[in-house]
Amino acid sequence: MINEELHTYLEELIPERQPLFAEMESYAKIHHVPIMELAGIESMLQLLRIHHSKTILEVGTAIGYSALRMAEALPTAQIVTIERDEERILAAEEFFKRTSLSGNIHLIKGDALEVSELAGHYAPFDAVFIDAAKGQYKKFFEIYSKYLSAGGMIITDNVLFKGLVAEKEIESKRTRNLVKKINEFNHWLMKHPDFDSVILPVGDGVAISKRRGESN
């Protein structure tokens, strides 16, 4: 992980977001809603631009921040996003109503472990973005990788978990168990026989995975 000074420097270089996005960032901070860190989401958006992703599946809408950021960065893309938390769904819908970007966003309400068939109706996806319950990352990856298009990629956020994956001693049992699951997912992912993966130390750690043998 980069040090705090360099992290601040990089964030200061990022252009200001439109007022709605700045408002959503403040809302997330006030209400303790996890959204992607600035350096992480800017890196992801650039990857999606380079990849020319036309169909994107997001596992974990939260308040709709990343879905709207993707819709702005890729105005011709269709984005399907899944969320189970009712309060966050309501917040996302309110934010969606306030922008013209929402026309390309399809919100599926329900547990991502249970609505895969519904999401599959929109498949194949050029990109799958996983940013939901960290303890379920392996299941999400296994379920939704089958909906990936040829040459598609899977992006997984929070895989370094504030750097705690490298810590030897963690006092909180709950945090320790979660870190263990993320660590297990990272090792499983990096050894996956069907995917080439890399973990980028940006934001909270972003894993990029591409199916082996696919060139485009």
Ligand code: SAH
Contents of the next structure:
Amino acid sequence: MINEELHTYLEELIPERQPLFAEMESYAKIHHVPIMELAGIESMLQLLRIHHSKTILEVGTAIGYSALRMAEALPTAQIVTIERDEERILAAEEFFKRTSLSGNIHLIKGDALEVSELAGHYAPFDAVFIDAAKGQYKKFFEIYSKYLSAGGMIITDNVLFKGLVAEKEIESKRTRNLVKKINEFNHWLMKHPDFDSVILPVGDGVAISKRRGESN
Ligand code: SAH
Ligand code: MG
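Same protein, the form predicted together with the ligand this time rather than the form predicted on its own?
All chains and molecules follow, beginning with the one already shown.
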């Protein structure tokens, strides 16, 4: 998104994370788990702090990295997070156990397209963080925006997909289809009559949406 030197410069300025988070970052690298990019998560955490989000719903836990970072940054917040992949659920649970933050995190196991009613028991949410299958973003947004509290926001990760959204020629058919889906989502989101949205070119592209006419 930005040039390599500036990217490195910014990442080096970000303070060291505590050992467990550093371990999770290496785990993610080794096991190819797409946790949020550093500049992206730092931006999101800052937004959540300013917003004083007390209840957060995350779609896409993976190994629990972003959930734990949110729980640490917002010690009084309750975090509900959804994951469908067995192996990642186990990894997340192991990491949660090693912290004093696990009491603030509730993991829902299942497909986010199917477990919305369960998640709804914890609604309303001050923030909804969408970070799961990119082809389903519109569905996640439609389902979970219903659970947003007044003045709540929706944060969506990976909306610029490594810059591929602006590429004209993409070889792989699978990638091309995914890019098409994300592009459709971005256009749909930016034209949504009920939400004001902005796409920040930070990390892998982070969209921030807020329902129109709600002030808090
Ligand atoms: N938020 C995490 C990274 C999530 S990676 C972090 O930054 O630390 C995306 C995760 O979403 C993957 O683990 C994948 O298994 C999960 N996922 C994708 N589609 C899903 C769905 N429909 N329901 C639940 N989880 C889903
Ligand atoms: Mg992501």
